[in-house]
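Just one chain is shown here, as structure tokens, and it is the form predicted on its own.
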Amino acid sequence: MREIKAGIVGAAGYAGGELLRLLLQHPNVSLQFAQSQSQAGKPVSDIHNDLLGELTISFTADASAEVDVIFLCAGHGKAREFLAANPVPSSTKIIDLSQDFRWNESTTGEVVETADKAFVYGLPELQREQIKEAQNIANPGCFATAMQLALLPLAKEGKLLQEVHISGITGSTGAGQALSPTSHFSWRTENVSTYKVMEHQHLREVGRTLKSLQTDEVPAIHFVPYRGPFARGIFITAYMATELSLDEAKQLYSTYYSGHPFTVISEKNPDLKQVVNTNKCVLHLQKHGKMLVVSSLIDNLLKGAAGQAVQNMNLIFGLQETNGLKLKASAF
């Protein structure tokens, strides 16, 4: 396999951060540049400081290098800018982190061309095959993926049936670099707070995943964020009614899941540690009288967002779905 070349747009916020790490020990992958307009000039270990000593690179105002992946981590609204003022190769593929694209996508295969590119919805675990031929993808939102891998299963096998209720939580990255009001230190630890109650742009994603799924109609679903006094990670919980029992759940979703490496099937009740620093997500089940409940965990900036960046890059290259990606979470 020959080496990629790859360049990072928006390579200064926490998911151009995350995929710096991972690419420097990606074993396919060359990176040609890490751009930012707002710390252009500047090395990049001045900004990712644990990357001193690892990286001796400076951030670039331009994307002028030529690669075969971009990756867009400039935040929503920027990525479609990008394209618009910065004309890309139709030989460079393009994974996008930000919701520009991934809203008009359609989960059966199909793509939808939008500034000549067309772009597929990049959720491994539900539509692998499709990402394999793509050329341009579109990352799921973080929430929206540890919500859809939570249902998943149920939805492909046309048992969900009644209202959905989610709560889950998530660390001060999720809400990006940029200072706010609710990032701050001193508001954020010891604190907690719900935001977005019941319209969460993530909803969007995974009603249309869902619907593409089960022929049946799909139940409405109520989903309640909350921001957590930590740095990084979601818990989300889901429960729901049905006739299913506990094994016959437990064997549906180990059924669902073979063959994908990075979700995980716990018996035990698991923590949000496990997943921290991982591409992995976490599930576990648990039956309550008619009530099916189940954990999803995944790290925000990972599985959420770069680690599964590099999981399709992986895919759309035809490596193994694992390379550069093998990571451990810290357990104390």
Second form
Number of protein chains: 4
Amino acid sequence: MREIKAGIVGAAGYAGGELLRLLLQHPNVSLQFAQSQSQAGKPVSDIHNDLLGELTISFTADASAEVDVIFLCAGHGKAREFLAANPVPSSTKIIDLSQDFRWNESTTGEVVETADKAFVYGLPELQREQIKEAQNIANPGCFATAMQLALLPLAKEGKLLQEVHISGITGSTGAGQALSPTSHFSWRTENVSTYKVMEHQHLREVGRTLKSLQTDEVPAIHFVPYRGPFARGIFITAYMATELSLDEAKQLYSTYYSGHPFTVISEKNPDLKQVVNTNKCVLHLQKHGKMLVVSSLIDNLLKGAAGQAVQNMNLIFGLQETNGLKLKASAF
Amino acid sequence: MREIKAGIVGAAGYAGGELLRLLLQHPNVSLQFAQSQSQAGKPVSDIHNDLLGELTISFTADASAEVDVIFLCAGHGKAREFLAANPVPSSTKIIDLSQDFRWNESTTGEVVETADKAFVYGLPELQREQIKEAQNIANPGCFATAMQLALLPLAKEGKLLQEVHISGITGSTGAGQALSPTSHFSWRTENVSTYKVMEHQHLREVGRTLKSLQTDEVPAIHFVPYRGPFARGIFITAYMATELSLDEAKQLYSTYYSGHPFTVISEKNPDLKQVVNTNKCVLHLQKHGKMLVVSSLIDNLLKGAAGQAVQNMNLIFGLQETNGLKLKASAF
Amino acid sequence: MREIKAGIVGAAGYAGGELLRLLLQHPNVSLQFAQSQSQAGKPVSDIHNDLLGELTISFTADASAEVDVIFLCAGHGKAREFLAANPVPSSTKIIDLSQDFRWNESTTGEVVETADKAFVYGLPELQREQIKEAQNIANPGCFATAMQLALLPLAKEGKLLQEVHISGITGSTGAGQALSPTSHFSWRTENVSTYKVMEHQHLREVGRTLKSLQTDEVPAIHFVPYRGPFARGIFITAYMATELSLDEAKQLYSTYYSGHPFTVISEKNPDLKQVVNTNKCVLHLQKHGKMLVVSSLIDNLLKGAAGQAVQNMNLIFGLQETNGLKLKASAF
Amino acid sequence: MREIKAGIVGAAGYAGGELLRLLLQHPNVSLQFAQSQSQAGKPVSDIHNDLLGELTISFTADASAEVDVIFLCAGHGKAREFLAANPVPSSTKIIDLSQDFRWNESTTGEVVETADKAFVYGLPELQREQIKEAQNIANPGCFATAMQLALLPLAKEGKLLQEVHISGITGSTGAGQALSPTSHFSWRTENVSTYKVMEHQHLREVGRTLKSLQTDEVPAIHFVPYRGPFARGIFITAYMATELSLDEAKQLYSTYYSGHPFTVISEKNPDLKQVVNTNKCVLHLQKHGKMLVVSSLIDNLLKGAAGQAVQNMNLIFGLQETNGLKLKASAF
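Can you swap the form predicted on its own for the form predicted in complex with a further copy of the same chain?
Every chain and every other molecule in the complex is listed next, the one we just looked at coming first.
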């Protein structure tokens, strides 16, 4: 069985931790290092204490060991910095979980070229074939993943013609490990608020994808994001006027996603916990009057981050797309 | 000091319990009975156990004691039933918390007449003067209260001209005391789902109010309601295209609500817990491009139910509107 | 009606905020200042945003305005510092919520004398008469309050003869406003841990009280404190072997607490939320074999801090003990 | 690779659902049926909706298909009923998750014989060898598992000589799927209560095990169980006087558990979420004065139910003990 040597940069954060959990169980991966500037020298299980008894390695300051793939989980802006300071040989694939290489002001195409590296936007349901051939991957944002999976089939068929209205709610892990007033338990428990209303940065990568698919002008997307009192998951609801009937829309979505193992269409009204601790996206369609309503649910740390990164790794290395990603939902 | 004799029908439920808590502390109220069909004979503090040590009465089956005001908390459909079976003398004011008298298919006006009773829709910020003169009150729905307070100033000025998009999230107490799969703790904790998308019944009373204020046709309202993992509170976000600048909108809202003690406009981005366990509504306005975004936050059991009922009682009996309603927020 | 001029030092924290909420509604209090070193100059409602619309004052750096009573909410160690730097005239009562004056190594009595000040330990159910005559009050700790109320009647009768075993769980507000890993929402939600097992600092003030009541030697107290995934409240369970029958114990407790308005004995198995957002302590007694089991529930920020401080203020100034403390439970 | 045919009786409940999730991913198992009386005919993914897209089978009324192992998840009392009505051939192993065969009044040994069946108590850390040879397994209770793993090494060495004091807290899934007031979200969120104080039924199987290990009389165990506001997990803390030093105790525990893959000793103070969604038990030892304090943490649905059942199945069929049980912790 193929063994892939992998390293993680920024392994002490939330996305890095999830990646560790996944790679440790992955049948084809041999972890070479878990780098962390802030925690270097400490046992990994001191920080990710659920891993106690499963590994004995410590975080390293160094990330130069030779690997087949390096995952960058260092945070927005830090990926560029890391690559500038630590040249990665072209024989090593890079999968970056930050937004650093997700788009490029000067580019409208699907590949972001930066310095001597070209990054393919790593949404398998958008461009699996390009990912298989990619040298490097820019892993999508969490809200961006949920939104795109809700809209791709429409854009692909040029049916995204009216303004799109999206509301969505995210758990606290989306804000990462850093302590902040809105992630303080006493504040957040039983609480709700909005943030970045109409101005969420993920709209940028969503817009870019939609423009690449649809020749007609892509309509405005209005997005109201909420912070909710839960740790994991994203639930968004998008709606837009369309002439498609509900049956036509369902047909369109099920055709689009037929070969994609992680995106599932639910006939029943879904709830967030059915995707928590999985790499799935669950979609649900309704039609009310002229409005097609699409719900899209993911685990922000898995399909929205570390899980999708592993999915991309599987594709790049020619493995089964689901390897290491058949996860037991936490369910409760 | 004026003493008002009050009785509660359906006092064992959530709204009934909140009303009990409020009336027990109200400086002008003397509680005559707490009726409950299902709990008749049991001490009130056996069901609402936070009241242990504060009262010793038991629930009664009977609700015929003479009172100045009777609150109906029996649930939708039960208010009509109760009044049919238990004639209430016209000298007794009725404040009904169900939707039974909130509108009437054959009526577009502001008063619902049913049998021999006329009910005024009890939203003080809409029609305080009519409430003061009312014989009976139909207390608004919780989501309906939050939405109307977000939209009233615009409709009043005839500025509600473009489609309105609303998302909102409600705590579990909105679903009442009855056990159900979506209020089971193991399911609901850390979970999110939508329900009655685009078809929430409260849109009906909202539409009716807006039509009564604005001569131009009222635009469609699209509403995506979420269930969230928290017990108390409603947070809605409404937006619509408008030519009003942010300053003009703020001016309009602050003028409209200037004499209303419970509706407060926040310059800062608000969070739900600042209204939990209070009778307040906090509003917040933003402008993004052409869109005016209005957040509206209430405690569903207080401003959305029992608190507003007491506010209406205060108005009817000529008391200070805030009597018995200066509540300490739970804050955390 | 008597008007008491009050000031708060350290008003931007959790206990300070609760005190503000209480004093603003208190019928006999006129708030003179809300001091905060870190937030001086900011509107109070910017920090305690539930107070928006209820007050317009800002935090002050200064705490020298003449007042009848000054509450010190500045944190452990800071009360002594404050008093050293800011002489308080002897005509001003001091109520300190920190542990700085709760005991004194050189003292076994009930009054801690420090510098030129004498502090009475402010547990009304222990020594209401001394509090009425006190110049200054050392307000008890939250766990210490719950424990003492569970044990006082036994110690008073010299019946605390066997080792006492206590477990208890506290909400996150007990750890205050400071951001820390164990109060990070992503960590704390759905989580449980222990801390300071067998070594909680509150055992010290509990032991001191018990020694002052019982001539026989006071047995060891073993205490396992848990952190729980909720914001407000403390639930402790104490048990010890005793020859008292359940009826005798109940008689003893109900006699002891008969004149105390906030300590209530429940015949039913209690739950924490029945005291949350109130100044109550609910006690429940069971007997299993030789073991008497006493549960004791309080809101850590009210009966465990700010509420008890107001109760002490009421006693010192000769007011009704319950003034300003008849609070609506949040219940849900 | 060996393929084991498995069937589940009572597959629509919480333990049944977890078992389904585990068996679907298990490399050696082929699921033959998922029986449920109440849900027969419905797609499994209609009830366990996280399984949408992963299986298409429906619940059956029938459980007679030939299998190598049958798991009984039907609830206490129902296992005996099922076996009486549905003879299981002796060639089929039975793993019962109820308490029906965990002990026998007339038996002090380690095997419960009932009718024509003999059941071995399925705690691998107690008697792995007997389990390997077992025909049928009585899977331990959840609290019982946590307690025994905390005490086994002491009892094995005859060091359990003083009264044992245990407190513990369980999540809501421990109470199963049935709707009840104490599992209603509005009640349980942010709430705590105790239940079955000193009388929890699991003490029975714990006592039986300890008696089987230690020749000296086993001391009394006092247990205060709490219900907490979280869905998954059990955290217990046991303490008892002992002359063992902390180092001696740690040595004793690490020796005892050295060959056991799921029981891990933590040097750091542990927290519940490090075991949630895993089959692990984390133990932590402290010494305070004469008291040895042992914390023990498990996921009640995995190591406390379905996970341990699969562990037992692995042992019976000669598989690697960890097959299908290397689960990604949910961690947050």
